[in-house]
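Only one chain is included here, represented as structure tokens and corresponding to the form predicted on its own.
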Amino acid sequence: MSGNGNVTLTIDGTEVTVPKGTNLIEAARRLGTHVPHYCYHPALSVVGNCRICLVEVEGMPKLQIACNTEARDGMVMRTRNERVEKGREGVMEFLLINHPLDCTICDQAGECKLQDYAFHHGAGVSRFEDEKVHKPKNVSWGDRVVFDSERCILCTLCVRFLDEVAGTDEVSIDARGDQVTLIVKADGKLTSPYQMNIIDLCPVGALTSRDFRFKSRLWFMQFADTICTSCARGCNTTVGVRDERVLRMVPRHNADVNGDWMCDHGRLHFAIANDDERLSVPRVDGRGVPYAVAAQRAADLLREAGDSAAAVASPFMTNEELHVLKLICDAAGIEKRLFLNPVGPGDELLVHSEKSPNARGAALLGFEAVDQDCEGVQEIDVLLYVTPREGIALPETVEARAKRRIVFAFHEREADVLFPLTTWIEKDGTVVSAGDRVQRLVKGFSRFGSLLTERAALEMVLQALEAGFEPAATPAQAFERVAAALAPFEGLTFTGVGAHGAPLGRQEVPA
């Protein structure tokens, strides 16, 4: 017998100990064994309506559904034998009776559980010879989600998510028998700011994204596991890229940050990465120049200005970029070190009131948070300014206080020296998210082949100021320099931060 609230059972001949109350799907997962399932999700209530998770339990006369069967001490379970496979085969036959044969045009192809399970657990042939039941297709559930009732297997994951997680209770089951379908209550349009999570949850192709629909097959895309930068939450994401364009962003599981979800605003906020009109080369006095020329000009301006210069950083910069900017300020004698900290409404689920990913990192590196009035910038000789993102900028009155301007921006604008700005998916680095958690950005592509990150461009400026400075050879080396300079990073490594992040040390982080 197990103690301390645990139970020990045997799964396919191997013993495993799990906490009391664990269901058999999760118990099998502890051993790396996958029990097929459609309607089950660990963050949602259990309904047991798809029946594909059938397993055999010694002492029970019938096959049991693993999602709603609790592991017990001494239990012996089998996830694979002839009886289990025959049961799953029968479930698959029922599910496929009225399912349309449209895999060739379905967005879910390549990541469809129905496809996968039909291959692994289906009979391989159909005994159904009658006309399939036809239901509404291409049904708009608003401007983000499209519903295909013929493909729906009524797992109700979407119903439960909107009720239990989003708290909007917007979808329900309608009709009976072979006409049963899902409907959106009220005026037929979803309103939840988290509604696109039901697309991720749908195990078949019944719910698709209006934004991503028909854009690419899964196997034509490359993927990068990174984070969302739309707010300080830093939801873990997987970004899909094809032909150097971001096509979609979906949540990636992280129990310490976002669970399995992300907001719709965050997942759709990538248009700037695909903008062909973005600035792609540095400019000096309006003329396109090599990075080295722009860096030298910026260094000359800063050296001449000395303490009459000001630096306004961006909380969308990585810690590594901010660290190089700090070194530039040190080398040029810049005392005014500020950053714009955009804020706005948040919610109780994921959306944070801080609308940037790294305000905490900027504060740790000695930059002072200011609002858009930027009162710390009075009449100055040179303003070194890194634009936060589209839609957030210094007021023209603030820029007018500077005689000369060195600016990082996405688009062309007036400046003595103008550097192209990169997006979050075009660089490697780290940020400090809400909860003082260090998380990694991962480069997925570069919109323009010659585009340098802010860190690389700033390192060139620092080299021009201090001839002895050596740029970091790798993102890991750049992180090491940050960790060596900041006590809260002590003990952290770029590799150790990993795909899911790591908490800062116990030192107090500036608010």
Second form
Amino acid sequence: MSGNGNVTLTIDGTEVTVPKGTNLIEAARRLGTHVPHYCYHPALSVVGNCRICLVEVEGMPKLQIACNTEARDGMVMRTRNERVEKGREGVMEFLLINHPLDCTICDQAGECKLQDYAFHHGAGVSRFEDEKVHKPKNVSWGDRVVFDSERCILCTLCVRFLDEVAGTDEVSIDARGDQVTLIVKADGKLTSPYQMNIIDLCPVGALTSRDFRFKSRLWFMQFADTICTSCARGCNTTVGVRDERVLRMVPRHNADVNGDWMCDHGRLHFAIANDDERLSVPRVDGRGVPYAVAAQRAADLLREAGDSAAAVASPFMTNEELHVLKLICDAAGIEKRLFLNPVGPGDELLVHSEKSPNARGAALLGFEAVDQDCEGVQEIDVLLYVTPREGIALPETVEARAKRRIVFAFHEREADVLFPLTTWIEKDGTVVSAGDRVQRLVKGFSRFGSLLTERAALEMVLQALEAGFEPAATPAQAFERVAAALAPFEGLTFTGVGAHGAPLGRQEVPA
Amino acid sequence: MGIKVVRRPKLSFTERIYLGPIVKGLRLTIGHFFGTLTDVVLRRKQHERKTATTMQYPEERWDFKDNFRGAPVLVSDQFDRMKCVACQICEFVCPPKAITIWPSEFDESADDVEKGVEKYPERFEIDMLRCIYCGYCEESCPEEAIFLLQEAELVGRTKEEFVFDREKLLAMGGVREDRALKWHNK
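Could you drop in the structure for the form predicted together with the partner chain? We only have the form predicted on its own so far.
Let's see the whole complex now, leading with the same chain.
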């Protein structure tokens, strides 16, 4: 017996102690045992309608569903034996009876639980000889979600997500018997700004993404576990990449940041990474030049200007890039250190009102948040300006207050020295997200082969200003330099930040 | 080592006049002449010939065994519908990465069967210079849409000519009956 609200049970011959109220799927997970399930999700209510999570519990005459059975003291449960296998095989046979076998054209193929479980628990052949039931296919649920009723196994994960998490309660089950299907209640179109999460939730290919539709099979993509940079939340994501193109972004579990969800805006906000018109080489007075030449020219301009220069940073830059920019300001004697801080409406679930990933990092590194009027920048000689994302920029009138301009931008524009800007998926680094949490960006690919990140480009400028400076050899080394320079970063390491981030100033945060 | 003296053999009279071997040789030559003449006049195929001669390429070609693996091509079903649904399994399984597919979705103008299929290859290219004729594409195709022909003679002047596009592959492949008609019952 175990006290403190814990219970001890035996799973496949191994004892495990779990908090009271834990269900058998989660109890088995603690031992690394996977109990198959379609309709169960830890963040949603339990309905127990898919029946695949059958396990054997001693003392109970029939097989039990693990998702809706609470762990009890002294319980003896078996997740794999002949009886359990037979039960699961039966459930699989029923689920597959009317399944259309669309795998050849189904975007879910490769990450489909029906495929996975059919492989592990399926009979391999169908005994069903009659005509399958036909239901509506390729039904549009608005601009973002496509529904296929034949593939649906009616697990109701989408119904529960929209009701319990998104709060819009838009989908419900309609009709009965073999004609049962899902419908969108209102006018057939989903409206929730979180609707695309039901695509990830769907264990089969019933819900697919309009945006990602037929773009790539899963097995062609490479994946980078990075974060979303649309707002300060920094939802953990996995970005699917093929041939130097971002094809999709899906949320990655992080209990401390975004749970299992992300907003549609962030998910679909990657067009700039695939833009072919982007700047691919640095330019000096409009002519393409090597990085070293552009860096030398930028350094010369900054050295001449000295105090009559201003630096306008971007909150889309990583801490490492901002740190190098700060060192440049120190070396050139630039006092005006600003950054544009885009803000907008947020919501209560995930969307943050700060529309950039790293305003906190910029503030920590001594840059001052300003609005677009930018009154701090009056008549100056040189403006060093890292443009933020599309949608926010310094007005031309503000830029015109500077005689010469050194600009980092995505696209061709007027500037004395122009460096290509890179997107979040093209660099390694860290940002400080909402809740003062340090999170890592992970590089998925680099575009145009020769494109350098802002950190590398700024390091070349700094090297031209200060002969003794050595660029960081690795992203980890660049992070070490930031951590050494900033007190709140004390105790953090690049590997320690890892895939799930770490809170700043850990020692001060109460446990 | 001592020296061994080899004496020339003494030839007999018949051997010295040399006539026998000459007659023997001429008989073979004349035999070949008339044999070939008969083969050509009777238009015999390579394997029916009585005499061994060079194959008269390109008028004559080798007969391949049934399991010969030649150029992979796309086929249509008996309703002239392209069987390929752009599942890209062949692209994935292709060891030399000779196959490239650009999938797309049927639009509103598509017929009912096509709307059921939903997906098709907008572009489908096989680089025949990369292809190693392994037959994995045919083996893995879930729609029986790609087959290897008994075709080993692909001719071109540039590398680009060997990249066969969808139309060329379909024209080469012709029609193969679809027995399941899976998409017709959608």
